[in-house]
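First comes one chain, alone, set out as structure tokens in the form predicted alone.
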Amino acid sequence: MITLEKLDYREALRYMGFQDGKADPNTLSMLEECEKSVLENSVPRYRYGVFDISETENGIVVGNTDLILQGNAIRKHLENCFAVVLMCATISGKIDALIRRTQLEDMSKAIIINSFSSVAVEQLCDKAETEIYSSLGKLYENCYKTWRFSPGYDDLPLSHQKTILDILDTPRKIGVCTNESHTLTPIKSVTAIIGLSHTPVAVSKRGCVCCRLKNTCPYRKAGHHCAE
């Protein structure tokens, strides 16, 4: 099981749209305080599944699944690669009402305690990201692995988080579920897609090239990225 220890306090000013770790002194008063909430009420948990993959003229079809996945980023983001790994990852429906509670009682507080669960999230997939790629076994030892890809970036359909949901059956196994627009709850979930291949890939920017807000991203702007 994981557990989460630390938040990344920069990653979190940053996600309040800070730089550098410049923030007023009313907001680091807080930070110790806000941190310390989103880590009792963090519930870290994950789900995975590792599918080889096929290249059709409708997109990537995801083997022993009804996923195909649609969108010339997608294709491009995995390309050379033979299997896919699907994740989900969320830290709990607490997180949510922790939000909403606090935004009832106090708005700066709730920012701050949003952008921590951010932070804790992000944080969570790369434990598991890790996780996962140490138990793949000998199969995949020698694999290269791609950056984490989700639904909603560039091309690649958020439509398709309910299908990957089904197929690691989060609703049941971590209480992760979709809604009619396709967004996630509890709302500090992911969905991640990772490529395996057995040539090494192309190291980017965290998908800076692939996202949608690749024109607008103040992190970009600023001359920054989300990997740092």
The other form holds:
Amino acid sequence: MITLEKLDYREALRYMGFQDGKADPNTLSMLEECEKSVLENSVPRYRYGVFDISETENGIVVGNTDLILQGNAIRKHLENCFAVVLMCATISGKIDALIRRTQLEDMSKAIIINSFSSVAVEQLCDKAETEIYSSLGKLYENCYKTWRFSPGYDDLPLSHQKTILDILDTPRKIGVCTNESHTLTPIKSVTAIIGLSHTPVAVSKRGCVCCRLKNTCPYRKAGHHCAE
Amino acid sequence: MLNKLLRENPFVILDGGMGTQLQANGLRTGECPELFSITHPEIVRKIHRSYIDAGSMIVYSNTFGANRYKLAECGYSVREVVEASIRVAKSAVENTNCLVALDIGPIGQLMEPTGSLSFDEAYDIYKEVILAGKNADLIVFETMTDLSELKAGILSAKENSDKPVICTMTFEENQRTFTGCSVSAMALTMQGLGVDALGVNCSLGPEQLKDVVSELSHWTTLPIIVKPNAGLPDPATGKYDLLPQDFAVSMVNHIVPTGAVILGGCCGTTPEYIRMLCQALVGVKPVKISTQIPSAVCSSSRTVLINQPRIIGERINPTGKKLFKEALRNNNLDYILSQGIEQVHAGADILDVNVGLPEIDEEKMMVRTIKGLQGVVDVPLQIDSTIPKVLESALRVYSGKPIVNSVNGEEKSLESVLPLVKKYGASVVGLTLDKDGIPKTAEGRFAIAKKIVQRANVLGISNDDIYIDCLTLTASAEQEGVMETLNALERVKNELGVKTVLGVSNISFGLPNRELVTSTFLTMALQKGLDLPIINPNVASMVGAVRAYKLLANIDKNSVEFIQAYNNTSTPKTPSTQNHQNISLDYAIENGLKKEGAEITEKLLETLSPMDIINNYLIPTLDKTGVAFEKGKIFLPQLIQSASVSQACFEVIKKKLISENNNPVSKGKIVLATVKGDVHDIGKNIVKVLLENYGYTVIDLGKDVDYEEVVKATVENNVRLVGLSALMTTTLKSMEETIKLLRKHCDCKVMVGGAVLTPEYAKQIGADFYSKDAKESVDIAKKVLG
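Next block: the form predicted together with the partner chain, after the form predicted alone:
What follows is the whole complex; the chain from before opens it.
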């Protein structure tokens, strides 16, 4: 089981718009308390599965499942990959309740807690990835891995969410569901597709090109990136 | 039939895993297992048969996920799939004594407020399954994690079928489900709703579930079901670690001693596991646990034992509160919820909820309030209304075991309220009054209490769930009545063996130093045996009286609670409490000094008019911080800190206006909603704070709002500006539909915002304005409403 012990302040501040870890004294004075309540209310859980993939005309077929990954972006992302890790991680619905409650008590605190919660689920994904690789065993030793690609990035349909959750049995195993609009619930949950390859993969990171917010993104306008 | 099985066998044996068996017979990962009943009935039948041969007395039909949400794209209707599944199960049990249970799992979406599935939708989805599965012998809900969803299912089963209903939830080792439901809450709620057996399934192996089941046995007198996994899975391979023989031994060693009598297996178990289990149980006797269920009420995550004085917070009630009434009229749920949170922080164990006001739809408001409170506080609720229909609607959506406030000695009340209490498994407050009013004497009130208790008992409501209120009269008007109340309370407690409840605040009405009189009366009542004082917990001396009583009466052992409450003398961490004579309102706002801001506003009100303060102090400062935000000099948390101070200032102004019977200032009404299908609402809430700061009245419809509801609120309130928010690309469609409908029925401007929106797209879907952030929404409001 993964536990989160420390959250990245700099990253949380960046989600709030502050640059280089600098912020006003009021915000800074609230960070520690907000981090603590996020850590106290997070229940980190994840699920994953490893599947061979094959490229077809309709898209990339994932193992012996109904999932066929559509679009050009994922095709490019998984170039030269022979398998994928499908994963789903969540820090639980207790965080949803915390954010709901804090909004009624102190909205500025809620904004900080919301940012820390996003940081928390990303840190969980990082840790989960490490655990996953170490448990993959011989067959996947010395593999190269792509970064985490999620439904909704670029042209990968959000409608894949439900299929991925079904494959990983997440509603039953870790309590992550989706709804008609393909929103993941609890709110701080992530699904991701990681490609495995025998040859080095492009080191490109999640960037602005595949992001749906690229036209209105405040970071981008200010000349920054959100994936550094 | 279930009872017959239980009578005739020491243990009732269920089946094992279905999914794993189907996979072994060709089901692909992620594929819909229920369709096998149509496409491969012979395989499903074979699996059922193999369980029956292994010793199962009840088999679960292959219908776990056969609901309209999960089957949406499979090409078959719920009816087709469920009927086929029951048919094949029925054919498998032919010529045996084995029963078929209609197996029902979670719908696959999270319930409100974390998800968007409503109680009524869940009820309907389950109803469809239950009607289609009418030929089964009993109904089982399993692998449930949300008490509210389970309750929707149980009510649906009870109201649409006469078959026995059993249920199991899935707990983790911390004895909670994924949604935080506790074992005691499940037991109290489900036993109250009248299920025939209950228990746990999935998640863990028998050994790890031992403590969960043992806890359960303290909270229920019903037969207990345990259907564990075949141990724990290997994370990489998914293979479970217990062999059939080990599983069987573990069941006998760890589960049987907890008193469980209905046994089976879940993930990873096969007919072999069931066979081994049956063999291991030969000669084993069930363990009888004699359980006395404690007197308690609960939310889904917190159980409050009524074994010592517990505080019921009385503040969610419009009586005599102008601001509260105004909040009800404006549908301002946030105000009401804040009152709930404040009381819990102050020490309330239970919250009374009364939202009755003649000019509003009390039923609708009550349901909204109950749902809202459940999302932000974990204490149990007391549903307070004089209208049975309001009580029932609230009882349906309440997740847990609530208190109904109230029934009285009048025939009409007894006949309409007590059956509801019984049906929904609640506790009830009984008021000692009847058609002739409140009897003057203790004797008279005792007689009514006795009648209420008898009538409740006849319906099967136990004394532990009856809380008698001997009614506080005002000391200034009826001084001789004070001791009558207390003496009646003492007799009710000692002679009727029920619990007592009392609202105490009335006692001091019309007297000076009310607080002293009230807290003294409270102490006197506690000494007479009061279990549930209904008080204002925000008054420190009231909560203090309860805490001190518990210490002195040796209830609060070693004074732990008392010391915890009062030993914390460290000063709160507010940034500055310097002499605010020297600071200005704009300084307070810019620096997030809420308390100081409110105090300065109060001072200013002595010489200036509210509008002067708003126009000359609040708004210019807010404009200044708004510009700083726009220029990237300050960021969202700072903008909102300033907004919060300004909000506190507004509250002061509002209070003053209302106390002088003036209408609160408003620059116009704005409807805000996060559109249908979208549950991300923090952005919309930020916009709300800012708009309110500028003096606009926001009608906040919440998240996941139906198109029609937006139109209705806009028309009814004659609103000229509507703000819609959406975070997902998939919900932009809802935004477009909402705008279309608004255009048909209203003459209003529409502003839209949300992460994935662009100005171009806003135009395309017919919005008048694109708002890139909260600040811009204020600029738009100024343009439209002035």
